[in-house]
Structures are given as C-alpha cells and as structure tokens.
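First, one chain by itself in structure tokens, the form predicted on its own.
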Amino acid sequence: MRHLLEIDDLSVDELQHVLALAQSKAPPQVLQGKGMALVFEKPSLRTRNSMEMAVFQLGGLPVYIQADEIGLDTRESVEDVTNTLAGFHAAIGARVFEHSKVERMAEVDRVPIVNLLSDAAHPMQALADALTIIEEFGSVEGRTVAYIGDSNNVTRSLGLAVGMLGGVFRIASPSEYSFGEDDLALLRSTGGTVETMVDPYEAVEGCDVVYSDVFTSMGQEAETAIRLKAFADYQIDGDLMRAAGDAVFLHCLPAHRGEEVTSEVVDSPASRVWKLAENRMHAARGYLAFALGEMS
C-alpha cells in the first residue's frame, strides 16, 4: 500500500518516475470505473482543481467531501471514516489542518493515503514545484532554490524534494520563523545542499529560483498583524529580483499581494506562478498513476 504523507515517502528513483508519468501525454487509466475520496478541512481552488482533474484523467470518479458532512473526530473518529470511505474508493486524498490525521488515515491501511496539506507537509505542492522547475531548466539538479518568508510545511516539502534532486536550497526567515535544527538535519538527509540565512538579499545572489509563499496561512489568523511585522523585509519585490539576476519567480498560491510578493512580480515575465499552479495538476496525475499503477 502506497501512502504520501510527506515527498520523502518516495525513493529518489520513485519521485523521477513520478515526475516523468506526470509529464505523460497519454495517462493510464488506472482509475478507470473507480472513484477517489478528497477529504477537504480546508478549502483550496488549486487543490480540489487539480485533483478533481487528474482523478478524470486517470478514467476515475472524484467525490469532494467538506469537513461538516463527515466531522473528523466529531461526527466520526478519523479510522471509522477511512474504514467507510476505503469499502467506496480506490484512494483518499486529505487536505486537514492537523498532520496526525493524515498518518492515522494510513495506519488503517485499507486505500493509499495522499496528504493534500497537513500543518507539517505539502508533497502534493513539492511534486509540482519539482516539474515546473524541470520544465524550466531541465533539471532540479545542480539548480538553486531560494525560498523567502515563513519555514512552514510548504518550505519542508520544497526542501526535500529539492534535496532528493540534487539542488541547493537556501531558506531565508526571520530568526523566529526559521526551522529548528531537527527540521535542518530531515532537509539534510536527502544529500542535498541546505543553507539558512536571514537576509534575503544573501540568499537570492546567483540563485535560479525565488520562491514565496504567505505570510500567514490559514489556521493562524490571529497572528496577522505579528507575522506581517516580523516579514516586513521579505517582501519579493521587483528590487528583490533585480538582485536575483536571471531567476524565475515561484509561488505555490494564493498570493497575498503586497504583502509577501508584489504585483510587479507576480505578473512580471519571471513569473511562473500560473504554470506552477497547471502543474499541480499534471503532477497529481503522475503521482496517482504511480501509485495506483503499482497495484493494478
């Protein structure tokens, strides 16, 4: 049973073999007459997209179930919905605010398990961070990655999948906000090269990828006016880029404009935030084939 509630659930050899089905012309159809279940506490335009989409072009049936009809452990504990929702569905994708829910999900065993967001990881996003930087230069290999803002799950899994192909990566945060040394030595792991700073101007020289995600995500409202104080510096702005030289503009989305990334950026001809968010898509085909390919 093939679960992915974090990038490095995959082998190196297994993330290039999902990378390259994702970029398939003509996908499997391994989901053809079966269906599969994403669980969305939290809800997303990229997420459900993407995934609605690639479960159709896999011949397969998405079904997209908000938090109220089922109640993780309210209505139902986390086991009693997988066991139910395992004797209807091929898979089930979770998008949940707490990363124990997704790793329960898995412990049940019955369908593979893909962690769509969780507080701690976002390998769905990093698979197509990955193919959208492979697009761009052929590969992830010998690339810099500059990530600026919040080391929050996003930055984990970018971090990792980075690593695993063999590209540097570069994390500038504030002091408050960057990863503990646990969370350095896991990015690490992978042989890949790692680098923390503070000033984002450092971490952009000679790069070949910015990336920014929000300064505040979902669940963590009331640390707005904080966190927007704290990141006052690590605004992506066309200065930023300037300094960059050559380097593409990442964004997983939404983007906050004005507060983590300009507009300037956004729309400027750097920018590859849309292909990165078409991507989400062809990526989480290319994982369900794999998966699901593995057990037909």
Ligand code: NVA
Given for the second form:
Amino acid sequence: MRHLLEIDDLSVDELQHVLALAQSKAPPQVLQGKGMALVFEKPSLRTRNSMEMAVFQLGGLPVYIQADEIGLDTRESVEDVTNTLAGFHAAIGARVFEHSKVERMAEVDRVPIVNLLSDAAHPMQALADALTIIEEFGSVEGRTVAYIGDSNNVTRSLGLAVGMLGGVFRIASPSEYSFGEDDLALLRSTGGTVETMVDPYEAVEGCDVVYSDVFTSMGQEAETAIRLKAFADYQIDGDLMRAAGDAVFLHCLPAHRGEEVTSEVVDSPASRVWKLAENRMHAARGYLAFALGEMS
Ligand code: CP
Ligand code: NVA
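If the structure you just shared is the form predicted on its own, then what does the corresponding form predicted in complex with the ligand look like?
To see the whole picture, the full complex is given below, headed by that same chain.
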C-alpha cells in the first residue's frame, strides 16, 4: 500500500521513476472501471483539475467531495469517511488543514492516500516542480533553486525534492518566518545542500530557478496584515530577477500579483508558471500510475 503524505515517502529511485512516468505518452489504464475520491477542506484550482484529469487519463472516475458537505470529523470521523470511501474507490486524495488528518487516513490503510496539500506538505506540487525543472534544464542535479518568502508547506516539499534529486536549495525568509532546526535537519537528511539566508538578493545570486509562493497560506488569513508587513522586502520584482541573471521563475500559484510577485515577473519571458501548472496534471498521472500498480 503506497501512501504519499510527503515527497520523501518515495525513495530517490521511485521519485525518478514517477518523474519518468509523468513524461510517458502512453498512460497505463490502471484506473479502468475504478474511482478516486478527492476530498477538499480548502479551495483549489490546479490540484482539483490536475487530479481529475489524471484520473480520467488513467481510465478512472474522479469524484470531488467538499469536506464541509460530508462533515469531515464533524458528521463522521476521518477514519469512518476513509473506510467508507475505500469501499468505492481505488485511492483517496485529500486537501486538509491539519497534516494529522492525512496521517489518520493512511493509518486506515485500505487504499492509497495522496496528500493534496496540508499545513505541512504539498508533495504533488513538488513532483510538478521537479518535472518542470527537469524539462527546463535536463536535470535537477547541480541546479540551484532559490525560494523567496514564507517557509511553508510548499517550501518543505520542494526542498525535499530538490535535495533528493541532487540540487542546491536556498531559502530566503525573514528570520521569524524561517525554518527551525528540525525542518532544516529534515531537508538535509536527503543529502542535499540547503542554504538559508534573510537577503533575497544573496539567495538569487547565480541561481537557476527563483521560486515564490504566497505570503499568507490558506488558513492564515487572519495574519494577512502582519505578514504583508513582515514580507515587504521579499517581493520578486524585475530588479530581483535581473539580479538572478538567466534564472527562470516558478510559482506554485495562485499568485497574489503585487504582493509576493509583480505582474512584470509573472508575465515575463523568464516565467514558467503556466508550464508548471500544466505539469501538475502530468505529475499526478505519473504518480498514480506508479502507486496504483504500473511499476514500470
Ligand atoms: N498550486 C496549487 O496547489 O494550486 P491550487 O490551490 O489551485 O490547487
Ligand atoms: N502555501 C500555500 C500553497 C497554495 C497552493 C497554501 O498552503 O495556501
């Protein structure tokens, strides 16, 4: 039983295999006649659509479920919902607030669980990030990814993926929003190089990829004003991209134009954001092809 709660639930070999499957032109019909439940506690554009299309391309039926409607942990416990859905579906994906909810689903261990974003991790995003970097540069190995902004779920999964694939990961965050020792130890456990700094200009020097995410993640909206102030010097604008030289720009999206990034950068020739968004579907298909049994 394969669960993907964080990207390092895959070995390095498995991660490379999933990325190869993501680039395959012939999707194995591993979900023929089967369904996948997609449970969302939070909004989504890319994750929902990429998962639904990936399931469809693998021959299956995606069933979108709003957590509010089924009362996840209010009308029924996470475990009871998981056991019920496991009777209908070959796999369950879930976007949740607390990471413990996807852990509880995985503990039921009836069908593969896929984390579609939790407060701790966003592994399906990291798969697409890696795929996009590979398409751009041929490999992640030896490339430097400079992440600018909040040290969050996207940062953690991206940093793990970059480290697993032999890249250098730099994080520029204000000190009060930087990773603590535990997270840095986790990222370094891949054997990858992780560098932290407060100055975005230092982070982008000689890098290959500049990466951005929102300053205020879903669920943190009450902190918006304080975060906008704290991250005022972390906007990716034309000047920062010029300092980054030939680097490409990635953002998991949605972008808050005028906050963490300017429109000038999102819409610039260096931007690969639409390619990355599309790659969410290819990465999802590659992962499901792997997890649901087509191992080669
Ligand atoms: N990047 C991403 O996960 O986008 P959505 O929140 O729209 O799914
Ligand atoms: N860090 C963001 C990512 C959105 C795709 C969030 O959790 O809201």
